[in-house]
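What follows is a single chain, given as structure tokens, in the form predicted alone.
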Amino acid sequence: MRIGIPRALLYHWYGKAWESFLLACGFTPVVSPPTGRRQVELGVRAAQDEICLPVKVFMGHVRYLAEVEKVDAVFVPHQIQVEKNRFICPKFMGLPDMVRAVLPRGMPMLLWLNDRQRHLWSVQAVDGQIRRKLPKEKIRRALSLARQVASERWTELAQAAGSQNQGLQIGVIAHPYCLYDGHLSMDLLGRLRAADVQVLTPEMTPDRWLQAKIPGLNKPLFWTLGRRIMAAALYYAEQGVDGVIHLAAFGCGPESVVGELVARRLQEHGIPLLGLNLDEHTGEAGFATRLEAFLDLVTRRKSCCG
């Protein structure tokens, strides 16, 4: 059975683990190719205008798997709560319903559901269609392997990106599906490496920062990804980075709130901030110009002020 895995959203965290799990269960995972113009166009046609770009891209990958790869089923992560007392964006919660609307009639959809009752790596998180076909022990072994692969992926993401020179140190804050999708991010990390910049990403932020209470807020942030961005920004400020780049998807409600909080905190620390918003109309020329101008400004500022 060929099961399609969309290379979008939290695939950039858990994708390799999902592939390993399906292989260990005896299925053939088919991962859609890296995001390109075709996936974006397919998703834009399938989704409502109000949906944010990353979800549109996910829909495009789903359509590509169904219409081009002709897979037997599509794997859809239904992630509601990946850590205690914090939640994922509501649009993630509605993914299965949106996907069901664009799949060909009769094509199965396999969910990986985790919420308050179902731990991410528990047998209960696995779709019932798989649980009915396979022995529970085989599923447990596959989950154990997947969890190990996920741990290796986290180690890989936590490693330093870019140059280790004594030049510019730039912190980047973004959701993983914006930052690690080369097409959506306009290859931001590659551009920074080419500019010989030392880069910090949210995945490099120590756990003690990610789990600590964020000072100055009347109530805790309950969005997992938004809280990571906020914690990473405070960590960058503590490290004394030369500047911060905030890469955000236009139309993301939680991001608009968190982005304003981040801007205020960085201003208090005197750290330059570049905000880059992404949508299906974002042009590479304007993106590159703004990035180059920001790096030039930060370089001049550092040479003058130390």
Given for the second form:
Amino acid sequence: MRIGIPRALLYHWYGKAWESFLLACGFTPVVSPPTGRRQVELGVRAAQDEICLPVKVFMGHVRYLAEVEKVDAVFVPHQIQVEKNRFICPKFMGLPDMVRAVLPRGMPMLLWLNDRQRHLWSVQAVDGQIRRKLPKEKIRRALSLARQVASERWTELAQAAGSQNQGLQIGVIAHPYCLYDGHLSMDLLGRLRAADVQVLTPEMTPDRWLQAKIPGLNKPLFWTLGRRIMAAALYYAEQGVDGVIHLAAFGCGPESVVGELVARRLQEHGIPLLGLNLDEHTGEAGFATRLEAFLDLVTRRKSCCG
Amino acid sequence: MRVTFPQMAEVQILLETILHELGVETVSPPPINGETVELGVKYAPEFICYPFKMNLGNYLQALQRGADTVLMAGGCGPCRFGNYAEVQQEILRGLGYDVKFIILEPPRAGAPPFWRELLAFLGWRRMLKLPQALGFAWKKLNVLEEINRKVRWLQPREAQVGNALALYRRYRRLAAEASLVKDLALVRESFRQELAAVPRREGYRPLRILLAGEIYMVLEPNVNFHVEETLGRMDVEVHRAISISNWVKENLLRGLNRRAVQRQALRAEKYLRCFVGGHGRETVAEAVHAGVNGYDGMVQIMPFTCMPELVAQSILPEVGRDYRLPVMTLILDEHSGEAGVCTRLEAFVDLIRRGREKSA
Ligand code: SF4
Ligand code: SF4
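Show the form predicted in complex with the partner chain, please, because up to now only the form predicted alone has appeared in this conversation.
The next block holds the full complex; its first chain is the one shown before.
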């Protein structure tokens, strides 16, 4: 059975592990190709106008898998919580039902459910359709393989990207599905690397910082990704980065809150911030110009203030 | 201490009743107007939801009028509402206001629970008077909501246009001003009598439309362009399940209302398998309810970028198809204009009406 995995949303964290899991279970995983104009167009047509870009793109990948790859079923991660007491986003909670609205009638979905009781890589996370068909032992083994692949992916993400020289150091904050999607991010990481900049990403933020209380807030932020962005920004500030780039998706709910909190704190630290909003009309040229101007500014600041 | 709060439907009347009963001074923000919108939009993050902007505008207007404390509700996610207060505080302090926030958090939000916050705010002496004040405010709220409900029923049926709305305005004020339980009962009684005496068009069966969506946008007439009145003027009977009293039951008195929450979940289950924050699941459940009960249509109202309602919106076409229920979504923010909204509502009502005439 060919099962399509959309290369979108948290695929960028867990996707490789899902692939291994499905393979080990005896399915044929089919991953949609990296986001391109095609998926964006399909998604824009399928989803409601006002929905955020990453979800539109997810829908585009789903449509691509159904229409072009003609898979037998689509793998849909239903990730409500991937850590204790934190949510990802209301849209992740409604994802399977929103996908149903854009799938051709009768096309089955295989879910991957994470919530308060069903932790990542636990047997309960696996769709009942798979659990009923396969022996428990086989699923267990597939899961432990998946867990291993996932931790390798983390190590990879947490390793410093870009040059290690003493040039500029820039922290980037963004959701993984914006940052690691070359099309959506306009290859921001590649561009920075090409400019010989040392890059810090939210995934490189040490755990200690993720668990620490955020100064000035009376209660913890309850979004996994938003919380990571916040902690990363504070970590960058302490590392003394030369500038921070915030890549936000148009129409993202949590980002409007977190972005504001982050901007205020960076301002207190006197760290320049470039906010880039991504939508389906973002032009490559404008993006490159703004990025260049920002890098110039940061370089000049660095050379004049030591 | 001069306390202010956000403007939202009956909230002002309710809180003024409670706080005055306790002897706390209040500074109410003016009803939402152009200045509120301007201030809110100017100082709030650009892509935050509209209710946040209006709240912020309210606070700024009240602070200019001498308020120094903000009373508001909190939340524990997954939606933005739970973090409103944090950001608003930082913005107001950044503008140089020395303002204290009293946030009534539901348990489990990772902050002090609301009763402790309340105790610190009111002190023991006032706290003892609280149950009585709450009881009275609750009665008042019920009267206000009854007035609204019955006027929505009357408006499309009245023989002479204008009677219903006049009645509404007058009795809403009377109920708001009542300061004794006895007066409240009198107001209710005479409202019922006057309502029954308004001449009606005999045998007229108006279209029935269900209103649902994000609670703030549904309830606050000054941001939804008085959608209930507008629809009423088009001879439509408007129903809604969302109300302040239901919000209180669902959020503050969880235990008393578990059944209703379960019922909503069951109604929506076929289309939406889990809670999605805010009123997203309720909106889907309401659509099913409207379909099953033969409503003529449903209007969903939400602010721009509202996450739970966007999830619901994606699913509503499916519900509409299954039950042959026309559904319209109004997405509102500071850029929406009254004329545009009215035209869209009119077109929607026309469409339904023609459909009904054809099938009749
Ligand atoms: S977190 Fe933001 S970008 Fe991600 S799904 Fe939610 S609204 Fe969209
Ligand atoms: S329900 Fe909608 S309006 Fe309310 S906080 Fe959430 S996104 Fe904002």
